[in-house]
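Below you'll find only one chain, the form predicted on its own, shown as C-alpha cells.
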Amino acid sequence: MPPSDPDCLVIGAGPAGLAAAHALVNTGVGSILVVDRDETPGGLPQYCRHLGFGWGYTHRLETGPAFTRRLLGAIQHPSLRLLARTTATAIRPGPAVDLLGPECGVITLHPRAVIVATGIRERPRAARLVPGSRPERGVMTTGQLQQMVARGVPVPGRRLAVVGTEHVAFSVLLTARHAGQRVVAMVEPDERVASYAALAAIVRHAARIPIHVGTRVVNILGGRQVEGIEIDGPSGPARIPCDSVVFSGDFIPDSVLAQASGIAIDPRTRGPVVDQHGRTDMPGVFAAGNVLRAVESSGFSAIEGARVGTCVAAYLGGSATAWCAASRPVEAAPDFDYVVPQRWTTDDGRLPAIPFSLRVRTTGAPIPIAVKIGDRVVWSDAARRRRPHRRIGIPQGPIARAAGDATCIEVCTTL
C-alpha cells in the first residue's frame, strides 16, 4: 500500500535517521515515515559485527549489528513505517519529496517536515588518484569488503593490504579475520597513524603487522587479480606481495540529493549547511548525521538524530520555528578543516542543539582555539596538537549566553 503524507519523513534509516525516528515517536508525532534505498535499514553498522558501536549513545559496546537491532527495536511504533529499497530522489520546497520504490513506486509525498540522514560515502582508488592497473578483482573499499563479508560473498585471495590507518581502517582488521583474510600491511601517508598510537602498537606488536607511516601508495599491480602494490617512503621504494587492496577513510558526505534539491552546501564539509538545530535553508527541511561531514562515530550520528528528531518534533508542535535568516554564521579560521553548525540561532535556546563538530586541516605544531564574538573572546583552549581524524569540541553554553547581538562566531586561533 503506497505510503500517505506523513508528518515527517526521515530519508535514511542509519544511526542518525533512525534515532531521530526514536525522538519523532517518544514526543507523540503523528505519523513517521523512513525510508531508505539500501535493502535492509540500519546503515553501516549491520555490516560491521566487530565491537564498537553506539557507546556514546547506547551507553554499550555492541557489535554493528547489535546496535542496528537496537535502533530498530525501539521504533516499532504503530505511527511509524519503514520502507526499505525506497529513494528519495528530489526534494522540493514545500517541501514535497519524490519517492521511487518497490512498494511505493512513483510517489509524490507532502511531509510537513523532511530529516535528511543519507550518511556517508567513500571515495573509490579513481577519485584518490591512485595510478597503476586495473585489475579486475581485489581493490574494495572498506564498505565494500564489510558488506560482501556480511552477506557470505567470497572475498578475493588471502593477503590483504589496507590504505588508511583512520579509526575504520583497524576495523578492517577483524572484517578480514572473519572473511579468513590475513592482512599483511597498512599504509599511511600521513607521518602518523590518524587513529590511536596504542591501537596502532597493539597492531605492530601483537598482531605483527606492519605500519609504513609517510608512504604513498604508487602501483598497484595485477591483471586478473590484484598481485601487490607498490609504495614508497622514507625507507624508499618497496613492493609488498598481496591479493587484495582496501581503501579506508576518505570519506565524504553523501549529499547529491540535498545538493541537487537547491539546499545550500557548505563547500568545506560538502554537506548541508545547518543551524545549532539541524535546520537547512530549505523551510521544515532539517538535517543530522555524517551527511552534514564526516565522519563521526555511529554513537556520535545517533545522539545528533535524536536532538534533530526533538527539535522536529517542537517545530510540528508549533514551538518551534523553521530556518531563520537572521542566524549568525559560524565561521571558522583556514587553520581548521571544517565546523559544524555553520549557523547559530538564538530564537529557540530552550530546544537541544547538535554537538560541535571542529577539526583541523593537517597535523603541526601546537595551536590554541579560541571562539570570538566580535572582540570578546568567549571560550578558549590551550594550545596543543590536534589531529586531522579527532574531534574537537567546544561548549555551546558560553556561545549562547553570549551570542544574542552577534553578527558572526569565530572559531580561530588568535587569542
Contents of the next structure:
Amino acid sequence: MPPSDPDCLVIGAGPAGLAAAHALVNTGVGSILVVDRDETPGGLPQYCRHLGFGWGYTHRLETGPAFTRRLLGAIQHPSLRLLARTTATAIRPGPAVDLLGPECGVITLHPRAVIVATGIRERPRAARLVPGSRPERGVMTTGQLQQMVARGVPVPGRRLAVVGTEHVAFSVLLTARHAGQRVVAMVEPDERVASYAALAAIVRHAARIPIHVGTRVVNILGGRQVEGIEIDGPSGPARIPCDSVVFSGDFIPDSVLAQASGIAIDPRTRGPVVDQHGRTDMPGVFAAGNVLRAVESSGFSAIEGARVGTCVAAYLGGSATAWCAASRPVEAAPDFDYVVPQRWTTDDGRLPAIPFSLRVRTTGAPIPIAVKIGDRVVWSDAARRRRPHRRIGIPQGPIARAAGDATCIEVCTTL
Amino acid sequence: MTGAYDVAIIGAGVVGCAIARAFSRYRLKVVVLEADTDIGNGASKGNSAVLSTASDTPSGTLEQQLVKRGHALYRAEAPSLGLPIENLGSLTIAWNETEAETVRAMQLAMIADGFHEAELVGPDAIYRRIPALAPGAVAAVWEAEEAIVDPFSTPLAYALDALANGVDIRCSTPVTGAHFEDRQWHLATPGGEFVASLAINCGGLYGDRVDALGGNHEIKIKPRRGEFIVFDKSARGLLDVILKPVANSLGRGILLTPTVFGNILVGPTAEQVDDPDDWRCTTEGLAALQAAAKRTLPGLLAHEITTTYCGLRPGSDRPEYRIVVRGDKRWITVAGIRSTGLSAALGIAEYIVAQAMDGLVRADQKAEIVSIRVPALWERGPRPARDPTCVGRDARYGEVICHCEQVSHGEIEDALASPLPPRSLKALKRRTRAMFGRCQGFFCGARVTAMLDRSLSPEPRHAAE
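Please give the other form, namely the form predicted together with the partner chain, since only the form predicted on its own has been shown so far.
And the full complex, kicking off with our chain again.
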C-alpha cells in the first residue's frame, strides 16, 4: 500500500534517522514514515561487524549489526512505517518530498516535517587524485569493502593496503580478517595517525603491520589487477606489493539531496546549515547526523538524531517554530575546519540542542579557543590540542545564557 | 569455422562498430572480431565526448571531409538510435592579443572551409555566456554546431544495430594470425579460424600490429595519452558551453566541457607514449588539469572531483588519417583516426562501404532494416526510474541501486540480459552508469559486482537478485 502523508518523514535509516524516529514515537507523534534507499535499513553500521557502535547513546559496547538491531527494535510501533529500497529524489518547500521505490512507485508526499539524515560517504580514490592505473577491481573505499564482505562478494587477492588512519581504517583490519585477507601496510598522508595512538601501537607492534605516516600513495601499479602501490614519504619512495587497496576515511556528508533541493549548504562542512535544534533554512525541514559534517561516531549521531527528533515533535505540537531568519550565525575562525551548528536561535531555550562540533584543520601546537558574543568572551580554553579528527566540544550553557541580542557568536583562536 | 564471411572487421571500437553497421544494410555475411571482452574498450572509451565540426582539422584533408560527414550523419541518425545530442556550442577563447590574432585568423579559415556558422565574439558575449569564466578573455570563436554526446552508448548503439541486422560480433576473439589464400583471408583466433573475402583493420591502438598480421608494415601507431578530470554534478551550473583554448604546437589544449551525464569534464593532456596499454593517470597530468581548471574556471575547484581517467588517441607517425584500400590484397586499413573517431565514425563507415562496393564486394541492399534504441543514460534523458508508468508497471525500475547516478535494479538487469551483455565491471558501467558517480561504488559497488558476477557464473540464476 502506498504511504499517505505522514506527520514526519525521516530520510535515512542510519543511527541518526532511527534515533530521531524513536524520539518521535516516544513523544507520541501520530504518523512517522522512515525511508531508506538501501536494501535493508540501518545505515553504515549494519555492515561493520566489529565492536564500537552506539557508545554514548546506548552505554553498551556493541557491534554495528547489534546496534542496528537495537535501534530498529526500539521503533516498532503502529504509528511508524519503515520503507527500505526507497529513495527521496527531491525536497521542495511545503515541505513536499518526491519518493521513488518499488513499493511506493513515484510519489510526492506532503509531510508536516522532514528530517534529513542521509549520512556520509568516503571520498573515493579519484577524488583524492591518486595517480596510477585504474584496475576495475581491487581499488575501493572501506564502505565498499565492508559491503562486499557482508554480501560475500570476493575481494581480489589476499594482500590489502589501507590508505588513511582514521578509526575506520582500523576497522578494515577486522573486516579483512573476516574476509581472509591480510593488511600489509597502512599509509597516512598526515604526520601522525588520525585514530588513537594506542590503537596504532597495537597494530604496529602486536599485529606487525607497518604504518607509514607522512606518506602519500604516488602510484597504483597493475593493469587489469592491482599489483601494488608506490608510496613516497620520510623514508623515501617504496613499493608495496598488494592485491587490493582500500581508501578509508576522508568522509564527506552525503548532502546531495539537501543541496539539490536548494537547502542552504555550509561550504566548510558541505552539509546543510542548521541551528542548534537541527532546523535548516527550508521551513519544516530538519537535519541530523553525519549529513551535517564528517564525521562523528554512530553514538554521537544517534544522540543528535534523538535531540532533533524531540525538537521536531515540539514543532509538530506547535511549541516550536520553523527556521528563524533572525537566528544568529555561529562563525568559526579560519583556523578551524568548521563548526556545527552554524546558527543559534534564542527563542526555543526549552528544546534540547545538538552538541557543538568544532574541528581544526591540521595537526599542530595547542591553540587557545574562545567563544565571543559581541565583545564578551563567554567561554574559553587556554590551550586545546590540535587534532583534526577529534571533535572539540563547546558547552552550550554559557552561549545560551549570553546569546541574547548579540548579532553573532564567534569561535576564535585568541582569548 | 562457420563458413566464409564476406567481410571481417578486426576491432570493435566506435569506428569498427560503425563500419559493421554500415555493411549490415547489405546482403553480406559480416563478422566483427574483437580482442577485448567488450566493444569500445580501447581508444573509444576515453575521450572528451564532443561531437566536433572538424573546423579545427587541416583544410582539405580526408579527416576533415569525414568528420564533417560523420557529424552530419550523427545528427541525422543518433536520435533514432536513442542517442542524445546536447547542442551547447563551443567557444575557443583567446586570452591575449597574440591569441586574439590567431582566433581571428581561425575564424576566417573556418569560413573559407565552409563552416559558415563560425562567429567572432567579444568579451561581452563571452562573459554573458559564462559568467564564471576567469577574467581576461579578449575574444573567441563561437561555433554553434559543436555538441556533446554519450561516448559510451555511441559504439554500443552501432554494435547493437549491426547485431540486430545480422552481423556476427565476437568479443574475446583476438586475431593472432592472418594469411591470404585464394582471394580469401584466413584469420586465426584462439576460438578458431575465420575466413573472409575482405578484411578491414579497425585495430585502433593496435592498428599497426593488426596491419602487420596482414603483411603491411608502413604505419606506426603512436598513442597520445590524454588525462581527464571529471568534476561533480554540483559544478554543472558553472558552465553551459564547450570551452576550448587556442590550439598551439603542443596540440588542441585542455578543454572544459559539460558532459551529457551532467558533470564538468576537464582535459585532455597530450603526451606521446609508446605503450598502447599505458592507461595511467599521472601526478603531472592531474596537476596540469587542475591548473587549467583554476586558470579558466576558478570556481570549479570548490567542487568535488568525481573521477579521473585516461584516454589514448590512436594517432600514427603522420598527422592524418591512414585509410588505405589494398584492392589486390582485399585488405582495408583504417588507422590513425587520432582524436576524431567519435565524430567521424559514421562518415568513415560510409566512405569505407563505398570503397568496398567499388569492386571488392558485391551485394544488394536489404529491403528491411531492424531498428534498435539504446537505453537513455544522459542526465536529462527519459530514465525509467523517473517515469511513474514504467515504475508502476515494473517495480524493479523503482529500486535504485546506484544512488549517485540513480540507476535502478531493472536497468542493470536489462543490461546484463541484453544481446551484447557486459562481461566486465567497466563494461557494465558504460552500459548503465552504475558506479560511475561521485561515490565510485561506496554505496553500490558490492551489489553491482555481485549482480555482474552472478551473470558471469557458468550457471546463471536468472533474476535471482
